[in-house]
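What follows is a single chain, given as structure tokens, in the form predicted on its own.
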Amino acid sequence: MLAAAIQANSYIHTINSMGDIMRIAVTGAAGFIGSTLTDRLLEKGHDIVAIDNFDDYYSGKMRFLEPHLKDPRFSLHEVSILSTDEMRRCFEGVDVVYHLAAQAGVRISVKDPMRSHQANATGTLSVLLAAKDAGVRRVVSSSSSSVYGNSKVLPVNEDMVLKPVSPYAASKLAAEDYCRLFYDLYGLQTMSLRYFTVYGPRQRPDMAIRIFTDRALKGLVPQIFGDGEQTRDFTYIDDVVDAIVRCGTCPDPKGRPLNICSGRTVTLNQVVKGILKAAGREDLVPEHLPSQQGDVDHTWGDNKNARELLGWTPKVTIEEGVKRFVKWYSGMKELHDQIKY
């Protein structure tokens, strides 16, 4: 943990609509996503401003951003996103938001409703505020496939009715909703991104992938809730955030939604084999416990707009990304005791 903010290089470079470069800031920077984009936009040259309030809800995050604590084109804040007067000076000179803290997971908010609302509904509602008063350029706000619900119609499209069916993804609802508001009051370029089940090296120890090749890697029988047979579109990390990257210059999303997808889906028991396969461990035999309350049962996107707006592709396999993720938390030693069981 910091013990105070690392302030801010004084140098501001400016932005055209070739895309060049920008100063740039990530809430969430320390997470998942966030580092992982925070090391793509530097090996780009941009100046990044990072925030990050590093809460308890899982360790070990400064890890991945202790490497650029020293380059003079990246800053670092710990700060609340729920301040915004705090946000408006992290703001000053930025060009665009990329907006990724929030309290994740479906299983934690059913739970604790209220936590997920204020750091995802509120939260937003904060950096929204914040930067319009900086004089930001855009924001780009994280949002979830779980504000489809259980949807009867496959691939979900943006077009379609929403019905979240847990606290988490009315949450992520509401801040899609501030999102397009703000555009429409206030002409600030805001888009959503609903992201589809992201995963790859980094991730959070709660994310099914995570704990699935944490089992198999000590010799645990993986523990499936449901029959194993939802499927879910997966999305590899470095698609996700080739994705975001281009939402920063692309044309003006008018605070439109985008799904961020793999365009493909497969069950939770084909991912387990892949990853029992990939782990060496196919003698283990996956246990099926009860469904867990506000899961959905499939996920599956249509990212054709997504397409044509960035002009993006997603690469990754569901198989070569389990390979991949199985080989890089292998050699992570250090992270295996983040899981209890």
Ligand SMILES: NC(=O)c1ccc[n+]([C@@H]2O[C@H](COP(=O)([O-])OP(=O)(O)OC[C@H]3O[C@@H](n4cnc5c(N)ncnc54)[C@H](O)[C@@H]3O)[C@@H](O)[C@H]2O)c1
The other form holds:
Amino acid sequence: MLAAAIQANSYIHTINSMGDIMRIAVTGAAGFIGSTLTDRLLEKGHDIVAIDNFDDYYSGKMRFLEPHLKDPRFSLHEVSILSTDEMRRCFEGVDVVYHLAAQAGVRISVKDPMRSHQANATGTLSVLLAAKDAGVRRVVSSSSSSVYGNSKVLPVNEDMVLKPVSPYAASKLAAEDYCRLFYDLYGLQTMSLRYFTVYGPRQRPDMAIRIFTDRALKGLVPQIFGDGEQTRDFTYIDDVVDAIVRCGTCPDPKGRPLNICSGRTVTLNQVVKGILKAAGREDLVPEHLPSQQGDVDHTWGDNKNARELLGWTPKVTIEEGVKRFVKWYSGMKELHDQIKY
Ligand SMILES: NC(=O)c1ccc[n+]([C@@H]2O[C@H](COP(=O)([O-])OP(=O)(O)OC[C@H]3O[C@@H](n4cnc5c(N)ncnc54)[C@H](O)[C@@H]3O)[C@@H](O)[C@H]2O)c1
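Would you mind generating the form predicted in complex with this ligand now that we have the form predicted on its own?
So here's everything in the complex, that chain up top.
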């Protein structure tokens, strides 16, 4: 049927390295990671069912999906994942669901825990129920390094005891548990990808690298929460999307979580230095503000399991990634008013 639809639409497609063309649903398709993933999957010839409710967390999300609106392989559904009935309809004939829709961000979860819980825990349950009912083969869900909390042992691996320190992390851990349960109880193939601070073009306006860059380009000093010696395992968007794509066809993940991280760590002070250099604003001296509630001190992941299961290697170093991001953001003046001071 899919082959017939492809022929009827008479566009040229190539069989990609992953095998057959698939019908794939992407929730949160208008977001930072979701829209980049959608681009990549369309490039590979897949049929895409894009789902997003364009929530009000930040604006301008239609921009990156707009070029696909006339593509016959692309359909956009402006609905909430909380509507299980709508999700069932969207998932008809779908092979893989990449579930990225969420209320991302630690700080908003501290202010409004119910908002995070509804989108992330209840939303994931809704997606899983609809996927099971619609006969979807696999759901690749999005978790976060924040589920590890303030682990004393670094780098963190998937076998460690988890202790979330924010409502966001707690909601992501609940979503992980639902994924594992849906595999154990109903045999739905699921996995939860624990992303470690993803950065790169299209990054959300509430994220640190974007804000540091935005301020540097506007001639404002970088504001760092804490002493800046906290470390992060930053992972470049292209590497993350490469891993996500591979999750559609890798061996049955059996409900388990997987760290998606660069496996390297850097201090915020070092990152800011790189941004100021790339922006040509080394004259700006960073200002330090009090630490924020819910933030963890260090993130550093072990990516051995992802390398083995997916045959994946992250390629972009933080030095290179920061240069690419600053160059991209400098050319995207229309996005600069998304952040106001
Ligand atoms: N960006 C990161 O560094 C990072 C790190 C760890 C985990 N994650 C997770 O990765 C996923 C994608 O993150 P992102 O940075 O692209 O965030 P994003 O905010 O850019 O994208 C999320 C998208 O989900 C949509 N959405 C929110 N609630 C919805 C609902 N009820 N129904 C339908 N759509 C809804 C939003 O409109 C948005 O387009 C999220 O699950 C996030 O928690 C991201």
